[in-house]
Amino acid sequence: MSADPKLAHIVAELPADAPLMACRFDPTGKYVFATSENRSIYRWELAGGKRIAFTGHDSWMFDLAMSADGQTLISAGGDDQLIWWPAAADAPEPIRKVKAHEGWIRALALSPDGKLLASGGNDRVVRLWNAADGTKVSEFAGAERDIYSLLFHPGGQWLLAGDLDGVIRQWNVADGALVRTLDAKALHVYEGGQQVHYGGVRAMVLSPDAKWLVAGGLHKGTNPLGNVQEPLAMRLEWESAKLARQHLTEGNANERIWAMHYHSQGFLLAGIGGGKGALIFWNEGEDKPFHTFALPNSARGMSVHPDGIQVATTHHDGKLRITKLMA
């Protein structure tokens, strides 16, 4: 992809009722939903932009994930509840709501067979389900903080959980042993004054060949409660688990990474929010963006349409925004 700027801009903007949060495309890229404030979420047609809306939990809702086939979503909430959803029905309704953890669930991921699902939140439990009924499967304990993100490796062999405090667990699926911690920690901040965690694990991706890890979240966050902070990507040797690289912002200021993307085209997309709103793209061996396209409000979540050209972006004004990239 060329650093020329006019090579993204924006297409749709979706209106919602509530500051949107965590949003995702179904597999099909027929629909794009977003979970928001008002303890909704909302679906979108993307051809005609009708809006559907599904009610269920009884908090906000961090973060979703889809089935393969794109008939099945699931919602992760601070109601302690997982929620599986008929994703294209007219009028959806819960096809079964599981207490998954005490506390806020934060991050959901699929396994590469679509055979498990992963949870982990505020409980710093990790539990496997049966994607299929929702039963326990198994569960991983061990970290220390709040678990922020969840990623299975492309092989389905392993399963990382990204914490506050910056620490990578690396999980063997089958017996649930801990394979390795990896250092992120340059994510994570303590404001002794403020007595104040801050930082975390926010985003986690591996490049297609499986080479690189990248974590995303903040660095340099001076004042937390204050929101001062930058973003940064942390990219990671995958076999050494040793950091090649930090990928830099300038002129960001509050800002923190959301979500992530590896594209096919060998370029890492990131989705910033926490002030103005972003998207940056990194090459992999430089450690300042190629260029930067500026959204008109803070972004919180993002998502990649399955053609890897059009991005969705959540933004506390209430609106999903889609961006088109253009090759």
Contents of the next structure:
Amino acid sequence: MSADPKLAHIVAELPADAPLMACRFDPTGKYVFATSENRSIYRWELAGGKRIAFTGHDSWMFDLAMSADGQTLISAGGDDQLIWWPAAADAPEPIRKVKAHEGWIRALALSPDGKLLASGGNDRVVRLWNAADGTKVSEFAGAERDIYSLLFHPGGQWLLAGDLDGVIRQWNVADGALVRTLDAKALHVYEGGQQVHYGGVRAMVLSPDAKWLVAGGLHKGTNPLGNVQEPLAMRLEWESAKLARQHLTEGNANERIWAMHYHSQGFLLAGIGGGKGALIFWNEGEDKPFHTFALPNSARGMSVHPDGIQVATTHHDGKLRITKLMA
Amino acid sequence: MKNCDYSCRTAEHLITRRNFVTSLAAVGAAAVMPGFGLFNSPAMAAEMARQQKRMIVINMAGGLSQLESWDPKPGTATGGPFRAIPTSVPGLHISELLPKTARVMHQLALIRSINTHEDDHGKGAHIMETGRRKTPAQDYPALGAVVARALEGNSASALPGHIVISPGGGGGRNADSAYLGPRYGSVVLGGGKPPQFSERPAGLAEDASICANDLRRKVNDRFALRRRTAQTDAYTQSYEQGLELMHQREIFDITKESQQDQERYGSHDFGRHCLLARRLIERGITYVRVTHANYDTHCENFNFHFEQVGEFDGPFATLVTDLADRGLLEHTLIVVLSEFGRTPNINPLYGRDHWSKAWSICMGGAKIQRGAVIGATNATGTEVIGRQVDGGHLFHTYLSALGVKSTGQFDVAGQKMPMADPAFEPIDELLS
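Given the form predicted alone above, I would also like to look at the protein as it appears in the form predicted in complex with the partner chain.
Following is the full complex, with the preceding chain placed first.
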């Protein structure tokens, strides 16, 4: 069963009680989770759509992580906290709360072996946690602006952090040494008239063969406060860190990339929002997308089901939509 | 120069600007503070300096979100991601983006019930700047011009009474004083730099400059014997003020402040501009406006407020602390305002749009009651539920807090012009 983006169509709309933000499928493919502006996490069963709310944060939640067995959900809050949850419980209560940062935690990543959890956000520090018990393992400083995205290399030895400045730092997980920085500064703008920094590395993915690192966000931010920008995905060659290609969109002004996925079939997928919202599909060797699937409402988060066929997107209209990439 | 024929003949106006400046030059070496040099008794100058009423406005350009500042609604549909934190006033909470300001809230007050009925940037700013709605029939002077004029007799500074520190741009002088005349128009310090053209050109020797100005004065005086008007006086005064600016150019130089103070205020523009405001106020400038930009966050409101309010918090709290510690807050009104607030509703872009129906400002010092909170909004911040306040009320209140009778009038060439919109009155319960 293979995906065909050109056959994309929405197969389900799962309602929540408030605008939705980040989302994540569980690794078993049974559930999909989404954070909302009412400070709840919603869990839907894909079969039947049964909905359960998780409450425990004192702010919005900007990212979610799932243990490989699907038993544990970890949420990152704007209240400085990480919360561990029993993902499949009927009446979920926090297993553990950890004050992990000063201010928003914007990004989470689990190591390939599932033992380490990385977190980062507005305090510009990346911290590593024992995913099993929530104890701190180490921390990496050096970012000069907010951390927006995190990614473990599939080998597990390196951790990548992308920040608001468009700088990607590669750290050695074992000893915390900064290995190198990669340049994605085209994703950042300082708009002098408005006196604001804007953009950042909003999403990062590695190709399945680890040959390419793609950083996504926006460029042409000529009026940040007024939502004037265009989406941009920067394809860097992993070994050399050289820019190989800039993936652009067509007819998607005023959007930005919120989330990306490198599909096992070799194409790159991004969820964009800010305008009408869309799923964008690029091939490795092309600047322009080979397909754009318009969504009915501005998208804010995206996650791809383990089957590679179903794509979840979260929307301001309070709905989680499931798009199927086949007939 | 004669005493002004058209003046109100108060004691203040009987000291002409020329005499004032001349005296200033004569006693400059004895002056204890640059702006108070007329008084060659240090004690007199110090007392004059202490008693002088002043005003600092911090303009949060674009429209600060009341929900991310003075009136947070955490945990509601409109509250956004930020939390509320306690302040030094028991029971009073503000946004967590203002932790340093929270520690000085006992020096400040909030008005949480402003409804200006105007969601347009320019028109909203006009209301906050003049206390009146824009009308094609009449231009009204800006707050800084009104304050500079109303407190003129209270000020011992020969320098302009109305200074605007802008985040960027060049400088110059604004035509924002309407019928009060160009003398009260704002002098703009673009990017916090000294006024434009306030350095003597390198090619002009000092003695040549003195000769040129002497000649100008003689010609002016001769002309004024028969043809003197308010306009010619304004023209003459602008030259004298310009000379004084050149003489005292270093008051705009914050590198003269201690290194420690420069570090306390921060290395970014807003920090430097707050330190400059303190420096100007301490040297007798009546009114200083600092602009912090930009809060017009239709998109990603929370990211930008995190960035901007975070930058505002430290320098503002430091300024309030310094004014209090130096005994200046008692005589200095400080106001943090915008042209309007932002919508309680969060749009699909994580933005907030223009909202004038229920928003807040912060003020303190002078006769403002410390720790007061005026008015309130409903649970989600969509409506005022008590003590609705308009820009006209605020304008009256600013003047009253400075000890000016806000229902008073200016005599403009024989015509009585109300200082503030007669349709409104001060917020008496906010005044001590």
